[in-house]
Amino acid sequence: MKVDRRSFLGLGLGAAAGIAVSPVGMKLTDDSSIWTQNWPWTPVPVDGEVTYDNSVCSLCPGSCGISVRKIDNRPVKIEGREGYPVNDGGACLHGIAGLQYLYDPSRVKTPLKKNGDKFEEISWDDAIAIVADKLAEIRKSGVPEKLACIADKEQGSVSGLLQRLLKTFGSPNFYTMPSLESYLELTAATLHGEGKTISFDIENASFILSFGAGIIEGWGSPVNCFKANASRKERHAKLYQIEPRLSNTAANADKWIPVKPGTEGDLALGICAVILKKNLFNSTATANFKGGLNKFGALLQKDYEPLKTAEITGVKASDIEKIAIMFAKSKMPVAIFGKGRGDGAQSLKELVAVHTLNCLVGNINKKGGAFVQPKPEYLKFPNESMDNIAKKGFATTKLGPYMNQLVNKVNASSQPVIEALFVHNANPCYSLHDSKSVKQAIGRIPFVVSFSSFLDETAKEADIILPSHTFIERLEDVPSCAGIARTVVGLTKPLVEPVFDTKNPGDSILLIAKALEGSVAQNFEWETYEECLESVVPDIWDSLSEEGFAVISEGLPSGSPGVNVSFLAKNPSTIQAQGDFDLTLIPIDNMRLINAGVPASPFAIKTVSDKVLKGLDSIVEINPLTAKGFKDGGYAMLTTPKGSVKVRVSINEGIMPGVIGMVEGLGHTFDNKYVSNKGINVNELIGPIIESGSGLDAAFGIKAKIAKA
């Protein structure tokens, strides 16, 4: 029998992945079943000459180094990489199941321009004419930073483009979705000053105090925090586990210590009440304190002493006493932030307020603890040339310094403030909280570029799209971005020919740029982004190209870095839900399912347990006490100011009375069968709540009401 590369690569990836990841759960027992009774209509790989090469996942900002298996040149396994600085081996689900996005349904197998409701395929000659064309028009209009884009994260070289072409065009308007690297640069410049990043070395420390940070659940770089939290039983290591439910982190920890939910930040203020009154702090390290020290510990003393903490947080005064000792005494403790996976909405307040426990025991930059130090600045463009008009656009004001600014000044003005943007591997309609009004915002905008690999909702949303190879198929940096006490940029590598007519979106870039012409078209010297990119990390290329990977620090960071309570001394208020019901809605991170950027493949989604996905049904999770009268698997209609959907009840003593949960990463609407119309997206039922102080969408939840249906 005739085996095409299709079949061949999903008989390949499915063998491997079901091996790999143990245990996958009942649902792969049913395929198991079938596939035994029809062996003699199952294609059989031909036998060929089997090599392995290594590239990079870039599937999430973990950023683990994988070795790929072929047969006869054609990949049939994805396998963590030995040796790679920051998986060391290791892999997830979602990177062994890497190869399952060549054939996605869901791919834009060539540019596509809209006409009417529905696409149709043109040349790249035509796709790059009509968005070069349309970028003219708006620099002739005199108004180029009403050009925006959006792009999942500002650091790498395709980023770096990016960013240089809204430059040289003349606009302030580039955009990142939120990420955990984002919320520990702006922690580092709250607390140390601009140009700094935080990380955290989970791996050597004693007592791991967590608020929420779900390091099982996909926090970080999720093979590394599986490691580290593999070897804290060797190490007699601690871990403490603050949050609302019992994930499965707070299950895996010496001590879950359940809060409610949106008072992670007072907890830990409380807590630095403690260790500042019983005078625990490193003096030598709060000799570094400014910014109002005397007036920041006034505060603790009179609205966060034991007693009135524990009424904000629901956590016993004792509890909060016991655990500001035993971090305060522990040889090597750290303290860290960002719920879930760390990509969704945080409070600044609640970030500061964490760090701020790592800064008043002195363990930073030290083993164990938590490293400050300058953002990495490997790469190396040439300085741009701009002419009047780039000057003049890109002087003006940028429309917040956030997504939700953006969305909310689009939605509320009867002109248009965009008239172009550009979409870069994210997915904001999906991703972000009130996507109706996400999408209703991008559905403003008269001209919208995506660069997706995959027709998803925002893609849907475009006027042209110019597809990307997948990180299979493109050569491209990526640098670990997520809270690991190294830094490495990886490599990734074509391992395979594209399987469509899509582009590197970095030569995506700069077929643009160079068809504008003029002073645009003179800052990209490239004649493509293979080019490109040697020329702008040249001193790490040698060891990109040769290693696939570069180590850009590690060990323990050198100095010091102030302090500057300044924020916290103003007392910023805490984020109440929305609206006026008695229940809270949360979302719940999930290792098998992603929620930003790529949705997740269909093995992924094979894994997802019936207490997560019944069927078709997202699942609610309830406490006995709050679940009185309901069924367990019991249907029901869940309600919040954002809309209504029918859900199934699943009765969870895990999860704090009064606090519901649903889990993130369901619900897509684009055509993909394996992974679309599964569950509710819950970021349809959440609203943003903007965090004053620092424009943050701080929406931890969302009030919410729940009925039989």
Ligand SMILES: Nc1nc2c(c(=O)[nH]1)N[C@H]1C(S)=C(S)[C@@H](COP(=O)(O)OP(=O)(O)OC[C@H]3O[C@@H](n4cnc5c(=O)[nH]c(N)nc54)[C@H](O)[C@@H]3O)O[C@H]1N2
Contents of the next structure:
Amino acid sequence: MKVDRRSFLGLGLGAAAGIAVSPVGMKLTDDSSIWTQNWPWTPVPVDGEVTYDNSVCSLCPGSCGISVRKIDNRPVKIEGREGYPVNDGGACLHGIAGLQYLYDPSRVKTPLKKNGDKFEEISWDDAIAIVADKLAEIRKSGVPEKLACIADKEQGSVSGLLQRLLKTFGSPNFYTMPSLESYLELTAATLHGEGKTISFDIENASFILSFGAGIIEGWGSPVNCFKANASRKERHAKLYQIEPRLSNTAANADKWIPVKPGTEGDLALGICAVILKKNLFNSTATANFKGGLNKFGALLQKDYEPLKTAEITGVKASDIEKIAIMFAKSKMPVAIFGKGRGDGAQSLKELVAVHTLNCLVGNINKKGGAFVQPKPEYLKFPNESMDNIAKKGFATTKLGPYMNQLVNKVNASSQPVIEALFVHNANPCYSLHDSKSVKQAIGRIPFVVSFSSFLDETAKEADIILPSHTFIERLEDVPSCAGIARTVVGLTKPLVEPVFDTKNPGDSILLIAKALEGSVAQNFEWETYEECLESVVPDIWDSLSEEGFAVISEGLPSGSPGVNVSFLAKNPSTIQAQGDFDLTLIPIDNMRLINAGVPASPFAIKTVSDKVLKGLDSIVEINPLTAKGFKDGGYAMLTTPKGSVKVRVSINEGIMPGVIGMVEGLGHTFDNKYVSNKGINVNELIGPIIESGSGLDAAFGIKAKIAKA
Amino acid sequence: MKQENNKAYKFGMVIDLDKCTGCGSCMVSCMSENNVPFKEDESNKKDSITWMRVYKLTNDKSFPDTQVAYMPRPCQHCSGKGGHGHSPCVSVCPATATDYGYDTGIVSQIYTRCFGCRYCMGACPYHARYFNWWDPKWPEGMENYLSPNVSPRMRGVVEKCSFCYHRFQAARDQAYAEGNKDEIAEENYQTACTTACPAGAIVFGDLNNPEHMVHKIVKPDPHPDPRNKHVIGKSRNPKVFRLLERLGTNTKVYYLSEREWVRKSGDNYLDGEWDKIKNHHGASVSHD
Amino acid sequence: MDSALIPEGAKRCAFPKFAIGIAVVGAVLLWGVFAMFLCWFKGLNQTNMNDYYGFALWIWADLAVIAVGGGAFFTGLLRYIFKIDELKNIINFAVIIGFICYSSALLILAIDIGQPLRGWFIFWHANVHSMLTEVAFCLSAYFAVLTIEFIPNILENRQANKVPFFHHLAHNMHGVMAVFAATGAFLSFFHQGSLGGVAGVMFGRPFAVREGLLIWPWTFFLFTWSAAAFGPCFTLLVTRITEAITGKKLVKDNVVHLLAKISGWMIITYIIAKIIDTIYWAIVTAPSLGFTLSHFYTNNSFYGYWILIVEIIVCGVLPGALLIMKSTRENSNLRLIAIILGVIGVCLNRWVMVLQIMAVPVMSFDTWALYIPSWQEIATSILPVAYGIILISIAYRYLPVFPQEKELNSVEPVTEAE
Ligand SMILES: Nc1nc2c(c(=O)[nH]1)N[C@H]1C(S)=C(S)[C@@H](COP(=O)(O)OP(=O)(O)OC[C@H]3O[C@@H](n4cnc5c(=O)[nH]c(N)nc54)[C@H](O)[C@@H]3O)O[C@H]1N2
Ligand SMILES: Nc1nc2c(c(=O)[nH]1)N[C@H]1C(S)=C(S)[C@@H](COP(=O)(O)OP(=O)(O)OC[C@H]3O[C@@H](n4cnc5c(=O)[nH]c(N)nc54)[C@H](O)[C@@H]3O)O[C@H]1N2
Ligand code: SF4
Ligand code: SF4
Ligand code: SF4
Ligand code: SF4
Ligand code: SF4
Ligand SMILES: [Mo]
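Next, report the structure of the form predicted in complex with this ligand; the form predicted alone has already been given.
Whole complex next, starting from this chain.
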């Protein structure tokens, strides 16, 4: 026993000592640490040859030039393209995060067909055949006008192809989502006549009077606006920002002028009144006014004299006078509009009132002012040939000028008003007001075809999805619109082989048209979209393909267009928010989120403040005077006539008492855990209000109340 | 003791807070350039890895006098008391996993050496250091965009802004290849946040080089601040300040603002102190 | 059934009772071990630490056990170097407590680091400027010393002592123990100090930073001093608890009074230094960096001036005073209150120097960071306590820890020493 223990102990000690002095322990220790440095579950990016490629970002109307760094042809980084006439180097966070869209595993990877509640994968051939059969059937029954299309915009060749398809098919029902560009055109049409558009020379203006336009929150062409804004510092140019909330633009401005939501148009008219009364207008310019300048002037002096305007808008009368004097006496003043969403909900009264300021001080087509010129037309499609069915159908009346009429008519009728719908690059089920009724309308359309790259809220309502390449994978002409002073057409180029079984939407449209045969097909004789694009941009193709862009207008436009004030002279009324609660809910912008277009990327969501999104909760901004009894960060029930939601409260001195601000761009409901099901889509809480005289949805917000939850 | 000599680079940054819009491009550009991971919920900002973080500052006044400014905060690349290279984090790291580059002024971070004690995080008053609490994971297919220039970090180590050191290496290689050993051209080494910024708010370059924009804006004072011998390189531009300059961290990220309240929020002051201190800019000013 | 192992002449409870007790505490231990493995395999996301709170509950536990473990080095110093002979009656226990504290501290460190398999880089790639490097070296070396100090006591186990080699080894080790005690005291001086230095050198953290002597901030000396002052309180407290549980008197009152008296004077001198340090910091150091004292103690829901008062007055001045005054010191209830307050005081000091530092905002626009530990942190922080209880129980049962036990508990009553 004793001997055993002794030898056992000896052996044990010996072994321990042996192992301790042998290199085994050291080697194992070393190996284990080397292993931690090369954990197989931590990816090791592959190295290779570095190249750079230029393209254009089309995630928003900004259309920035981008430069993409690649490793052995694998894109790894997107940056702004230096020397590009829109953005010259910088890029916004969404464009920079572009590769997260490209490789997003929740993309639509192949054509899909709705079967009950589920989508099933089908081949491109089958998908095109199903679409063509359905369309042929509609045509055969003699109601081609029952095909409708919703696209993001009117500009560009893909939209051009869709419009051509509808026309030769026989339908006038082509709709676009509201866009800043469409409002610029509408404002120009109302004041200066059809066929024109407006842009603002912000980068040269010496005094910018902005009626809520978030020039550093993504208004217009975002990067271009950022640069113009930043250059104010060296140029000593002033910015006055009029809006109910201390947005980043307001914070960055020389002065923030809080205004009661929805009364910006009245404020603009009040300023007009002071300018007229004090004879501060430019008499050469007003010589061009028609449609009743005297009547307009009298109206202003009666209804918009400073004290009255002050009462309506909440801006002090003395401030109104000061602003008017500053604006009129400034060397290069410009008044810009873009309240609310800039275009999502907009009252024509306000757009026109603001632009009238430009007209009064005579800064139209002057350096640093507002440019009024014909819409840029660079696409040269061959003339369409239409058969009788097409002619008859195309001649029927469009269901209404805007999306909201389309939605109302579809929802109001017991019969299908629309038999088939194309949706391209648009997500109306998310981004239109009262998105639930939009969704209902889309759901009532028997056959919906989506070209979306993602299974977004609208694509989920589709019967067939013909998935498109993302902007990294596709060829497309992208005109810069969005109110920048220079018109540039950029070329988005495929930078990488398509990651999934998707197509350029241009090619998808060509395939559908060809499958329709007959007179429709005759209008689409290009083999590929690439061939089509080259042939419809004959004047600028060389520049597009060599430089990656073409500048189609630059510098001061000539001439001074007439100004017709008859719309305002009729004294249109100001839009009131729907409902009779005490508070007003307004949507707020946030550069780090996307409210139109693809949802923000995981990177962009990551940058969103915890005062905007906390966990899965949306946070609303309330002034401490309004939020009496609420705890910062605490829960609350927010109710509008459209519904109630649970939110959290952020007590914020930067918002007017009585106003609640809620960010746009959250509350997506599709399957992507990094970006979806976070927060609430504010569009569900706001209902459209149609402005009489324009037909526009002009709801700048909605009445609301808030209670403890 | 090693000293920064005049021939060495001393990379630094100036951020114009009047131009910064808080847009977040710099943050995303940094994440994308440096393979920073993301996770499902990033709304807890205390465990969200953002080498570049944009803070929101307010003047604490009530409506309608409230003002807001944004303060982008990369690693400040502190050179420590007296500028001797003992940054708060470097001097505490037991394993030399973070180090001060006397030739560049850049504070490095060696992920494979860091063993995750997080002492450096405690020492850094700027919260510029981030710990990998989780294994980094990319959704399937997204590893495709990872850049080989920056290695993804494993769980359990600290990471932070490197002033895009790989871009310095590339620029240095290029300079060598062009036979220009001692001089990296200003435009050849620019960080990813600088080039991304749509407002042009960030300027980056060599603080030692009078030709570089950063030097021209900052006009760093080579003498120690007579009020605080630990502080060196104070700006002689009255509109320029550094974050927590009084601590003697000697950061190389400078901030620029016309707004007094913004400049004041860069540091802590006792009551009434700011009014005495605010007009003091650099030793040489008081020397002459 | 284990009577062969129990020290001769000592009375111990029945084995089943002992086993049940161990099992109960063992369950808690296993809970901690489970949490520990979660941290190792899943990573530190198991804790509620974050980038603001890089040090958390268990690092406080780590510093606290090291502080209270200071009783070992200090008693060793007094016993072997200053030749205060009475202390031989408590030195074994002090060493065991120290061993438990230091092994726990090392274990916590192994859980705390993000890359445990690379922990040795601290030695391999050592940065001589880092206080933590100094801590790591001294802590490891001192743990080795404690092990050496503990070994003779283990070898005195009835069965082990029968092996002549072990018997002689133990005897000879006792003979040279002064050398180890001296080494231990030296090492302790440095690592206790370096732990204080960890905070004091953080010149980016005005709440922590202190001026000092050469490379050592004042916190360096204060930590060493406080460990020496309060460590004996902990030794006395654990002794008292052991006596209560075993229902036996284990150490004679004169020994206890002596240690309590020394501790009291150490506390008083320490607390004077600490008060001077606090005042200097509050009116010179912090204001020179732009901070008023109120910045550190207001505008948050937890850290108020109370913590300063409790640490310094209630758990510093008060126990010190109670222990230096003969009447209160020799009143067993008041003495107990004093040593409990002392232990709380030093733990609170370590809390403040680890956690409050992290919570205080430094940038003018930053906010207080408050922190609630996760259950995994709590479990791993309790783990050392369970481990300590088990080790003490086993040691007490099988080793002749208390030389006076037999005398104090012999069947025939012996005359009290006093
Ligand atoms: N990050 C990002 N950038 C984008 C987009 C995006 O989705 N995300 N989309 C692009 C597109 S398509 C467009 S059209 C533009 C739109 O860009 P903007 O026209 O700038 O639209 P918003 O940013 O939504 O709103 C501008 C401001 O209006 C304020 N506001 C809300 N209600 C009222 C009100 O009643 N009165 C006044 N005066 N102000 C009010 C909001 O608080 C906000 O500050 O942005 C483009 N850029
Ligand atoms: N209440 C309210 N309503 C609004 C607005 C608002 O602010 N408030 N904003 C208005 C404004 S400014 C606009 S511009 C409109 C925008 O409204 P929409 O254009 O309807 O909204 P988006 O979400 O931009 O829809 C674009 C769709 O294109 C898809 N997509 C993205 N990239 C690609 C691609 O590469 N290929 C294809 N095929 N699809 C792609 C996306 O998945 C997305 O579903 O909404 C308007 N409506
Ligand atoms: S501003 Fe618009 S176009 Fe420019 S990078 Fe951002 S998303 Fe792309
Ligand atoms: S990118 Fe520029 S403007 Fe945007 S937050 Fe960063 S520094 Fe500010
Ligand atoms: S900012 Fe922080 S991490 Fe960067 S060098 Fe300074 S102390 Fe280190
Ligand atoms: S966490 Fe890493 S870098 Fe930081 S101190 Fe510890 S070992 Fe050094
Ligand atoms: S310098 Fe580079 S690493 Fe640092 S914040 Fe900017 S982009 Fe990120
Ligand atoms: Mo838009």
